[in-house]
Amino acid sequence: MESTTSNPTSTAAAELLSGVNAKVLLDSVDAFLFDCDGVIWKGDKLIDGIPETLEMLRSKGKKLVFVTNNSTKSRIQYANKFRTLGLSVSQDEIFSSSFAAAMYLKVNQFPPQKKVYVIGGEGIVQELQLAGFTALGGPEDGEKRAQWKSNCLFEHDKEVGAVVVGLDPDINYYKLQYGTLCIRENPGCLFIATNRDSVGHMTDLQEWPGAGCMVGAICASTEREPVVVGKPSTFMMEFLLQKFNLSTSRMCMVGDRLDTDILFGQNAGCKTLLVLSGVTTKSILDDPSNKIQPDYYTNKVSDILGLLGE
């Protein structure tokens, strides 16, 4: 299974969600795929109306799946976060880019004796370990410092066969050098990115630099492009389809980013709903330079409740 990204971007103008087309959408799909940051929550704060909306969709027999590019948590950790916020979501309903990175190595038969260096959070490390791989780096290297000294060689593990780069709030020069040396000097070393999001709602009040910043740094130092396993790559969708017996034409991807969430849905043949509660604003959607148009858009997920009169 390879990570691929097609580009069937839609140029037809998005429809504002209304009472009429909201009912049509609900009747036409069996599953809703939700992004999390900027859609379900901002930081550790739920967006208004989420519990009631998810409960309504479940009551109508809709399958709910949560597909997030944020790699800082594993699926177990995300299930705990949902629970802490009062939402009942099982680990099997969560597909994170940290999980996708581990599964990419597994399905491509990454040698178990090789190691994986992580520039990213505990989520990636935990998913790699659960998949049976040896992970180095991650939060453990957060306090380490690289020093420029004469006659001093920066050592790295020659058994590292892959470098996984994701969102890393503790990014530092040590990690950049370690990852760079592995990719440039270890024969056949893979360069895997969880995603290339430029920014994200890591807190409820503002956006922060996303994993794309860390990935971009390693791209520059290695002069290599990564395999991207998160949205908009269809890799996670292929895994999801293996697990649930559903047709993509009967799914709706709900997200706040055009270049990841909406494009992910379009690449897979899903219906798409953009919410303006996160990264994308109405002005960005309407900008003539924007070539990615969702099927529908609305302010926030819970608008569905009001439009359906629930």
Contents of the next structure:
Amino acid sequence: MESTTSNPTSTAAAELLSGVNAKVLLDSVDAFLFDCDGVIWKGDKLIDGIPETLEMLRSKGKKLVFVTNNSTKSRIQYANKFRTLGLSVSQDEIFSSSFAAAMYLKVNQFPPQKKVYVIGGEGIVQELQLAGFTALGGPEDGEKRAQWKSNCLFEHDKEVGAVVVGLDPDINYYKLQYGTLCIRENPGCLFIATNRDSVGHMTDLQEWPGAGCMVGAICASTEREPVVVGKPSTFMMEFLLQKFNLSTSRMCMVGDRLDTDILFGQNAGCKTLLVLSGVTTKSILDDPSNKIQPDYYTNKVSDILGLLGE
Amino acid sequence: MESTTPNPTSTAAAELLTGANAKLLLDSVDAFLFDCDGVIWKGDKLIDGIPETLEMLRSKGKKLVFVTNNSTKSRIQYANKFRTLGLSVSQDEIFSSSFAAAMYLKVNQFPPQKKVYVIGGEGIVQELQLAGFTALGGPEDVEKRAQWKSNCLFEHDKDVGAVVVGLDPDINYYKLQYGTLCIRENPGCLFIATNRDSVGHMTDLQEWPGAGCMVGAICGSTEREPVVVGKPSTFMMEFLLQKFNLSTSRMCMVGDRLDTDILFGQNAGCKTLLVLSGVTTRSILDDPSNKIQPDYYTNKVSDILGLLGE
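Could I have the structure of this protein in the form predicted in complex with the partner chain, to go alongside the form predicted on its own above?
Below, the chain from earlier opens the complete complex, with every other chain and molecule after it.
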């Protein structure tokens, strides 16, 4: 029987969650960290059994935290989304990659007189503003068009000291040129990626290109690699630990992506539970080319409730 | 004095073009292969001295060929551009990456009943159609918008057997999703890149993101690497050789990019001449991190004319 202690370098196969080990898991952790897309919801639809399962966990005194790489919303906007879906989650239980980007600039003492160019959504812009920074781009550049014309210079703000790239369904060549010029021509300009997920369940029916798509575009035009602030980077874990007086070994990361959620959990020393309700199937998990094995796997979050016979 | 024989693995520093070695170069080659952006023109402006230099080379019996990674035009459209700029160049002297993509499908016997989705311009669409293939996407998807809506499936044609990605100033999320779905879900779907240039001189005043940017986006969302048909791949060289009864050692590749033009020339066994009128500066050439040394370098193409005292 496999050990239930999480081991970041273990390649032991993941255990299917069962009535027995679900109880052991619950007794061994004080906090559950949940990814959102493909775990809690798909697009704007809650996955079956979520409200009851979260309520059960809270009633057992477990802390709940939501760690999402989807940067399109700020923490406040995510709290609103939870509320709209009938779940009571406060903004300080939410750690979005939009928040992570703003915090990265803050802890690294980004000068407030410098500006930040955003290739991404309102969520990033809001978090930057909440942190006291000046954000350019984002949704306001969604309708801008770039034109190749003789004797006509595409201008960019020389005061931009960082470009933040996240999920951007309004990506266009104007933004790609603006971000590229800032990174290539403004001395010391930072290149920050909220995350690099290749695809995600932005809607209930299918996957769509993730931030990894936009980040890949800028990596190629600038020939530079970004700092990644979202999963699997453990940058966000520092902020979680400041909130809870817990050891990471008393936390369980629940997610649907091996190379972000599960790797994040392993890197931070948490237990890890993969759910198959999102981007990862059993065959991907079992494929010999997959090197990331969570401690446990199950179909969906509400299995925890079902297996405990509650 | 450095040898004038090209050696693809040589790291001997490039020779500045002079009266003496320019004459040697001319006597040792029968054909000049020119890149276009940053070498012949920048945007829609001819670089100084081009018409006279090309005329001189033709008068000496040299064959002229134009090998461009810019896929926005077909060969016919490039012949028109040359004519508009006062240069007489026929379409079979032009090898564009748009033509390369169509030829790649042809020589690999891509079934004509399968379709090709294009993330790129009219040039790729035209060359595909000239080669007898059915092209979807391209300019007709420029104004399409993708929407994340519940219960609403983004459809894609299951008969798409190849996605061709090139320079696309009208890139949008609709095309990125379409191409991503084809590559991820249509069995055996090919992923072809016209080229991977990071930036280029699309206008006279500055650089803009190149096809590498769009290709990087699709690599990010599909987690796949493409077949590259443009420089530095020597795929196009086969077609050049079919036209001319020449050894590649009797050719000189003239370009402004080290990692495409010069590398292409070296890989094919040609002599190589770097011009500093485009994306590469002297300090980039001399930087210790640069591993690609052309045989010769000079400021611009018309130096050949000037140095020979013609």
